[in-house]
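Next up: just one chain, as structure tokens, the form predicted on its own.
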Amino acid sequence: MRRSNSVSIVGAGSRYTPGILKMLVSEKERFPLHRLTLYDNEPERLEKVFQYGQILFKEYYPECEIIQTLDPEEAFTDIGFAFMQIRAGRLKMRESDEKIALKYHRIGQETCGAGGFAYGMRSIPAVVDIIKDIRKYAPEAWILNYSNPAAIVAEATKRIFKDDYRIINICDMPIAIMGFYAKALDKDVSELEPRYFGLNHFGWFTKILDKKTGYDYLPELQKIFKTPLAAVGEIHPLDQSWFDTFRFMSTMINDYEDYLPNTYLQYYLYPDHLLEGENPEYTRANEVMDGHEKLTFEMLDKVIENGHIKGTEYELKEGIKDGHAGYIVDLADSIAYNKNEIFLCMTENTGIISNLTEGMMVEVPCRVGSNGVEPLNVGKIPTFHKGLLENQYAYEKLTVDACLEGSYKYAWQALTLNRLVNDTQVAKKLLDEYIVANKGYWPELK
């Protein structure tokens, strides 16, 4: 029998937590738990998720204890894993990030452009403080960090928690894209294995391999996705902005034929086109608040009111896998039982990509087991891709410098260098306005 695990979900008031709870239930034979702790600093949101979790676990997983807490000592003592998914400032601050950027005719997306900068400056102090708490009460726990903007957070944690190999920064976007590839090939995503290089939200698939045969489906997928998907919604339930994103993949694949791009590259390679489609009065944050966020908490309310899940529209169905939740559970399983399966993780470049800056936090395929991540070698990459990545990393590095050193100069330089700002005077205006909007979240800049 497998030994059971103890997990703490950090930021458990998130709209993503119900999906993680359902995945933990559905994977209980593969990744058994004896205790699950829900931890947050917002009691109202936490209470709703906890009440839902109590009902879910009573009906489907009574052998696992589920608790909620606002106390870090209770949350982290004796845990084996911490699943981190915090959002400093929540969606209201994301809305602020996006709308301030659009005021200056710049993109302010969650992890890209000026918005990614503002969010990164909020996320670093919040993530670092939580990791310090975890290390105080659980020195050996694995910290699987989902918190955005992941590239900036990874650069900061690399510096502050040097050599702590039990901190792993990951993102579910590549596996979500892989899900589209799998559906197009009429396969399960578990049958495919990626080869990939880049930074988080800034990379390219170089191969999509069949795990059994080693066959590379990349040329076949390039041919399929060169035509805009007419039925994206049939492949995955999407809101309008994600629908548009996946349809736009065809433009990128036709223009850049070497590899298959991460969808976020649309912001960096086609900023004028993306800006034309932005609505300064109703941004992606508003879409999320009115969509997934609202629907999730309405579902929680209905389940709590009913007092049960079985026999309702929310009953768990076999074979349904949440990409966001599934990825973090799969990763924990590979670590706990030393499976050494391949995941795309952020890790320090130590010659992995031979012609990129040493120390850059690259996102590459890694074998993951009880000794942490072991990256696969990528080798040398083309000049075009190197140029884009070096510019992006310089911006990310300066953002972390600005936050950790309290430097106005570095913050201004970071925004100026940002590919979606790219203007000294605009960068200063953005920075000054973001400082006011983020009072209490950012360190003081001098």
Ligand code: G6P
Second form
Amino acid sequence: MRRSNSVSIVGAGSRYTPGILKMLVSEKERFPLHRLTLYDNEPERLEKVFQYGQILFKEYYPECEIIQTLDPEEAFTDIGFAFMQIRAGRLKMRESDEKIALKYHRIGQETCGAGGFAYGMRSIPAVVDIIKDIRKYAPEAWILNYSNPAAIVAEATKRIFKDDYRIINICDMPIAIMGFYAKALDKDVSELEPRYFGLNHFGWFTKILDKKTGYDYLPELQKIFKTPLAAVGEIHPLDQSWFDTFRFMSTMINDYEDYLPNTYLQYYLYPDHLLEGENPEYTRANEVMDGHEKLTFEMLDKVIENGHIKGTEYELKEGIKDGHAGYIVDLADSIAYNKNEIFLCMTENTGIISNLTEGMMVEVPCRVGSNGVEPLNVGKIPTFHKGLLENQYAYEKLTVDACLEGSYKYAWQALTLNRLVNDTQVAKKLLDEYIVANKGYWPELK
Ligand code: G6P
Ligand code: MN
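Form predicted on its own done, so how does the form predicted in complex with ligand G6P look?
Zooming out: every chain and molecule, the one shown earlier first.
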């Protein structure tokens, strides 16, 4: 048995796991598995996802054994891959992050602004502990980590697990955005290849190339996306926030003509506008808890009650690609079979972007194969983008310093430096309130 045939999903109680399971089923010929392990620290959620998984695999993937466990040794021994998607503090703490920030008229988005800071301070210790467990039982397993806030988590894993090239930090947002580009060009996203630079949730596409011909569609896409996408809702089953986000791309593209922006730049470049749209009583966490999360678990309950999937409304349809889950299987496949496909990954700046600080965890196109990630060269970037990125990275770095050293001073500096806080006194108030709310999750700050 090749080790790569055995995968463990870390944080398997997530609302995203059913999508990953379906994806693994539909990709079973390309990326065949012998065993799939569902691992979590929340037995109830895990049990539900597992029961669903058992039914699904019995009908669609009997060749693959599926197990659940709360025990790291069982979860990680002999695996080839860990897909890691944890949310420290779950959506309840996401809600707390958002609402505390909004009290001070600041954005508390899960990865941007004060919310990203609070979540980062929870996520680092949790991710690091799990990776230590994985390394204890599977020293050579590939860890595909997409736990948020990914930029901060990547900065921490780079420092703690130095030279461990089998930890790859990656995000699905660029590929999701490229899905819209592909649709607009009437192409499949697999026909396109990005050129891009930035930090996670903070970057720009510089080229969108046709894989076969090398033709750059960027100018064409800029033209198309200058008009708000009225059809966005039909393209994707989006909820209101995502609908607004994708529509807002056109504003950014009209204002900034150089490249095509990652949607997350809206928070950093239009904070006043974004704040206006926020409801301090009902935030994104509420929307997710009442929406996707609820629907997913209701679906699981129904399937479990039915005891089967085929012949019901939950039957798997051919050819449907789940964006969130799909790219992670593509990545694992590229590693396992040394395909050297291009993915946007977070990797250490070793001169890739020549006028940015060395060591910065940049998000750039990388070839990914059985030797890990090999970044493509980017070169020099313009002053505007450099200024934004250096500021953001300094904030991210200080957040990691604060967390690993238990430093109140660095935490305060980090928040002050964040573009979306940007005030020493507000930063202090936010920090003090987050410390209380995050008791048991954050390291103690002195
Ligand atoms: C995108 C981002 C993820 C993020 C997710 C949030 O997929 O790349 O990093 O976690 O959106 O979506 P949500 O529906 O939870 O707001
Ligand atoms: Mn992301």
